[in-house]
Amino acid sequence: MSAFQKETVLSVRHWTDSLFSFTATRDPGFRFQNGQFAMIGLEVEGKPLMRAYSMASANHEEELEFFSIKVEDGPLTSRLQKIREGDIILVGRKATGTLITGNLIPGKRLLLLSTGTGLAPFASLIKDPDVYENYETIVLAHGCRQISELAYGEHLVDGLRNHEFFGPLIRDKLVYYPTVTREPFRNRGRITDLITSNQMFDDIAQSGLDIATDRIMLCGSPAMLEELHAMFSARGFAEGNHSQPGHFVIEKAFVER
């Protein structure tokens, strides 16, 4: 177990029948960049059962936070969804991931495009003061099937807007764009379709995609990642990574989870 830290669960909140978040203690030696993930899990029959989870907390916060789906027969999530305050989780000592600003060429507008629990790394990034220093506008798009599944994101953004420090910082820079596919809502449709049709940009009263100024991060369903990767590549956007910054980056660690 030397590759993992034992951390104590501090709080658990169930947002829907299929989504929950939790906070845990953070070892002072655990370092990460906003947008990264770590292996977390539980000790089961004396062995670590681990999966990749993005930190939804920012690197300047003293506690760790994670946002998770519930999978009834999932090896880890079927157990993890039952954790309570005081329980012990395992957290890997090393953080990694492609969703960091250093993997992007400098730009003016940052598009954070997510579905489901793919919102988690962006929850970390929109709490990073440097992001607001480096970009004129940050657009956080979150696609879900039902309105109830937007609750975590809405709570997150509302909290930042009312925050003593972040409120003034994000008021004119952060644009939150929630959308659903299976219920009537002010924004309706798949993120891929809303971008292709330019509807998302019309809804937020901004100009469409511009390779000269737009930088993009993607985290979500395999279908969304595949479609948007093809779309951006066809428009000349280059995918970035640790060795070569680009116009967009994709987190692929969760595709098979």
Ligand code: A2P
Given for the second form:
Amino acid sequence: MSAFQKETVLSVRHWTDSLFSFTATRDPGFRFQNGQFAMIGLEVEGKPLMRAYSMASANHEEELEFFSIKVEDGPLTSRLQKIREGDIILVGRKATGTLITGNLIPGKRLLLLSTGTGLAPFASLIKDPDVYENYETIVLAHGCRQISELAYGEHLVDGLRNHEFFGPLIRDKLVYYPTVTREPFRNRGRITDLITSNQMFDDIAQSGLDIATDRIMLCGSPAMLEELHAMFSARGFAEGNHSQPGHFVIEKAFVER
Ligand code: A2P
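Take the protein just shown as the form predicted alone and give its structure as the form predicted together with the ligand.
All chains and molecules follow, beginning with the one already shown.
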């Protein structure tokens, strides 16, 4: 059996010149936990060309969804951005990753902090009923350079707000906090600064960071992860993993090319 399953592209949506998302069929045998990633890619000259991608779909959904950047000279994304409905993609049979609720010790508020396509694993997690069961509040922060790059996240949250099952849960529990760094917007600045200054918590009218109640997941640019890792560690937050749950967990947003 090959390590990769062939799946059929069902839809493709281009959000900006540099961002797109797509859905594909899902083998019923492909299991994953919300927040995990798998290797996905294309067959190029008879060989699989694969990169790590977080599932943006939840594990209860029939189809797979992915959110990707486009890089003109990127070996995979230069090709992947051209896929159309009916094309074949390869999906690794094994999912893995640290952004899973089991790697966190129990808490009351879940902070999901992302930049760019680092939003993808959180798109999966905010569709997980258990997340709403386990936390009183979920804050989804998404930092981008331009307003246009927020579109996928806005569409996702809007869709859930209007969803029969998730609508009521989200009204009570999910706070969506988009922020932009390079043009005027209602929330402005880097997530790092907005947390250190407490601005994000002021903006959403919630109490500041508290190790007793806050659990955190981070996904996005390596520089953002490094800074937040240092900041949370300095405040006594412990990084969690599969063998030892902690106060926060980290995954980098993978595909840079
Ligand atoms: P900035 O515009 O100030 O660089 P990118 O498109 O480069 O992946 O960046 C996505 C978002 O992440 C941008 O808003 C960018 O802000 C922000 N960013 C980049 N580096 C950091 C960092 N070290 N800490 C927090 N946010 C960052």
